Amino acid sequence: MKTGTIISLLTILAFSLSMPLFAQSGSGIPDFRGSLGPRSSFEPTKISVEEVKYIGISPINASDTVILKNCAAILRNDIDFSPYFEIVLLDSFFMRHMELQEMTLLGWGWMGSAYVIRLEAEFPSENLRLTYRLYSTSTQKEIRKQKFESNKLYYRDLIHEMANDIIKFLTGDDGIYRTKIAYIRQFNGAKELYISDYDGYNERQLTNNKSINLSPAFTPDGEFIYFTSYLDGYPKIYMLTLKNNNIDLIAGYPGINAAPAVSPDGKYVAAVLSKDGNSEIYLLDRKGKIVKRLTYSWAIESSPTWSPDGKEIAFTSDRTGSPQIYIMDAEGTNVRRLTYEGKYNDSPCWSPRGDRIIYISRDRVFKIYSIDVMGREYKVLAELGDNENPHFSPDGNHIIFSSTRMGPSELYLMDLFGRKQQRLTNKGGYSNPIWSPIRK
């Protein structure tokens, strides 16, 4: 597999050979929970976000005006990102045709919007105080009103928090707009670990060891990231503390130490070790002590991923001659093969909903597939260029992945149906993205 692709054991081995030996539901508000149907039949609910109205007394400067403009745009992007909703934009031709001086709730309803969000802003001292009012176009009534305030320098976080509140009210599900993504960036021969907001803003470099760092994995509390690094010349597993960037060695057993995956309760780490001569999946405690060896095979076992209830682990094995996806109990028993289509399947990631697993499959190029956990139904989600490193968002509604469809490897987002595919980065050299948990 080429450099920069998924971090399977084949990639780890390639690097090793080059190293020295070693709803809330209100009146009339539908409950969207569990309503996502098949890709061909699901229709998102339409919603509109009006421009921010300044209701303060004092004049505002140009930078404050830009902030207000950005607030509406960010909220639209957040809401539209949800597979449940689709943003309806203002249509000036429609307004002229209907002889409307300003858009009304009735007008939005004519354009297909079920809901309208109106925003009001003030700038007390150095803060931004933003109020949203949510209206139903069918009843012409306000159904929710909430106020948010923060230093105006952090208006993006304020808007993300507002979007979380709106999604929670309309669907009953926690929003993901304050979550983070971690990923690898390659430059000057090194691969370093980075973190940013879910939409790519506020990027921050986490490692600067000028080495090869791979396969990051968040802990369930979002406070630590496990990852593989060749910092000492051998592939070892480290843990990075996000609050201070401290890095601790977790697993440095002889041979390969790679592909860490933290259990949903945060107590264990499934990882790939070759300490006994062959790459196998082991269960470690959080500090790297071996609890149990889970697989026993002559083949390469790699890429463990936990089921959301922590009772099972999916993984990749070439025990039948080519890499395929398997599932076993968390104790290493009851192993069953999941995939039969495709000659090269790897990088499984279990949905937080528990019903599906996404993975990559090579068919001239690497495509991203989704399959139910019984192996009865699978479908392609991404197929332009080489698409790799798929990982679910914590709500199970979105997938982040890397792709070379535009040339260099970049990060992309899509919903769980493969719709709304959008590029997140544009500098090249991005891979191994993961999503942080929702922090309550």
The other form holds:
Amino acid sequence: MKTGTIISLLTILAFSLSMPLFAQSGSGIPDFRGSLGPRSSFEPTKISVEEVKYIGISPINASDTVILKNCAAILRNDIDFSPYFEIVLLDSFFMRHMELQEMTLLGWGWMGSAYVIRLEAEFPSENLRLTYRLYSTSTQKEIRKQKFESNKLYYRDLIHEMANDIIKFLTGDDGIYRTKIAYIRQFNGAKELYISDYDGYNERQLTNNKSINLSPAFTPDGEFIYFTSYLDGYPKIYMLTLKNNNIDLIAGYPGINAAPAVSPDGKYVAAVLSKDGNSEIYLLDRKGKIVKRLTYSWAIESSPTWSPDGKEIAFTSDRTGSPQIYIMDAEGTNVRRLTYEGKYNDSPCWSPRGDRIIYISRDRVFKIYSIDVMGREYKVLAELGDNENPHFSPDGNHIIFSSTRMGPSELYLMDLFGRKQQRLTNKGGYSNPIWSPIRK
Amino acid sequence: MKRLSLLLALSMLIIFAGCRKTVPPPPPEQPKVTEPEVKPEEKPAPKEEPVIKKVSESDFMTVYFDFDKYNLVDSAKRALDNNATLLKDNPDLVVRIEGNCDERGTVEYNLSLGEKRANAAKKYLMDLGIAEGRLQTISYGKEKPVAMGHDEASWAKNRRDDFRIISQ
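Show the same protein again, this time as the form predicted together with its partner chain rather than the form predicted alone.
Then the entire complex follows, led off by the chain already shown.
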């Protein structure tokens, strides 16, 4: 009797939780498009990933067992990272209470999961072959099955590829699980450029000039990084080629050469030069030749960021006496002020969706805000400790930033609503994070 | 023993203070630029000597700024007046003014702010008659703090223009 009520209650709960996102199409696949407005009132869909089942013939060794354990954990982490989804974990108390020997689709459904992923693994020679089966708990049917195979050394990439496939199938959007982040790490007085997977794994050092390297920016094809460096004593803009780590000088005009931002079509670089005696934003071609000076003011102009259509540039200016965010057309015309709240607003980053700009605002501490591009409505996303350099993921669903909220400067991640804030690094000295585009 | 070291420290202080404050219009003898430097092994402790004639970087006073500002407050102007005297008295001296910021705010904005600070000092010195060619500038933004704390006391020390001697 008691158990029965709980079951029905949970079932109702499960359905009511998943309902808002279930604009059911015939296949039982929800339509997520358009579900992310400026509000964050929706509930993420719950989903479960079971432990990997080994289906090979020969007995499995210890290291392969660890790999399979990790695979399930990485996939859970990937899916849980999406603002659309939330992972439901196995709950032994719940199972005992329900007198379940092992978790069934029905059981997962009772726990609120709309979907269940089951994984089967084999190890043909040095490879890992992993198949996922996606089930809907409401219909109790398998709705997708995909096989992935790679050298088992690269099982993290294989899982990220699988997560991309699952997200693409469920939401229609490209997943960001194979994207990279680049950032600056400080030690022994130097600041060097690094790159890693989006989840912080597979870190690689890109520069080693024992100097100060700053403000990285990816090209839209993801193959180059523009950045500022003091490697010859003065701040100049360089371009690093990721496939061979070559570094080419792009802009070495007198004074400051800084804050490069590559246009969405990859043809131009907006950057800050002070060759005329004062920081102004210039349009350069990708080799560093000046195409046009965009701003004219006695004040500081800094931190350009492109709109995703390439028609506008947002930037920081202190022309009214304090730094504020402005937007201009990419030709430098039609300048209008975006932020009016707060005495110190800086570090704008334009959302890949085009509708919002995130920035930092000083209010005793530096907080991360999000404002719509018309300047009508803004809200705080992160307000714990000092936060810096917020940067969007290429799908606009996530934000990476640095923060000293725990003392040392570390990288943090959150979703576009400021939820799921998590620390990514733990060694201190991390700053200036950027996110790579999705490489096709 | 204690007394002696105290005395020594005191006399050092006097020498130091003397060389820092007065920076006298060089007495009859010209600053001997061409002469080789005093060899350290010959004179281990220059006690009562009127020390070196050459200008050293510590003779220059650091110029400090308010948060997010690059205008020169009175103390900043006094520091620059001192530095201008040094430059006038040593006409071959070429310096680099290095603008710096505290850790708050972005790398990019502070890079520009640091340059504004360096340029503010440069302009002030030019107005006092120092030739532009003797005044190089660079901004380090917030990348080269001298105080590592995360409080106002440290920040105040980091919002500054340092003077570096390029040639003399």
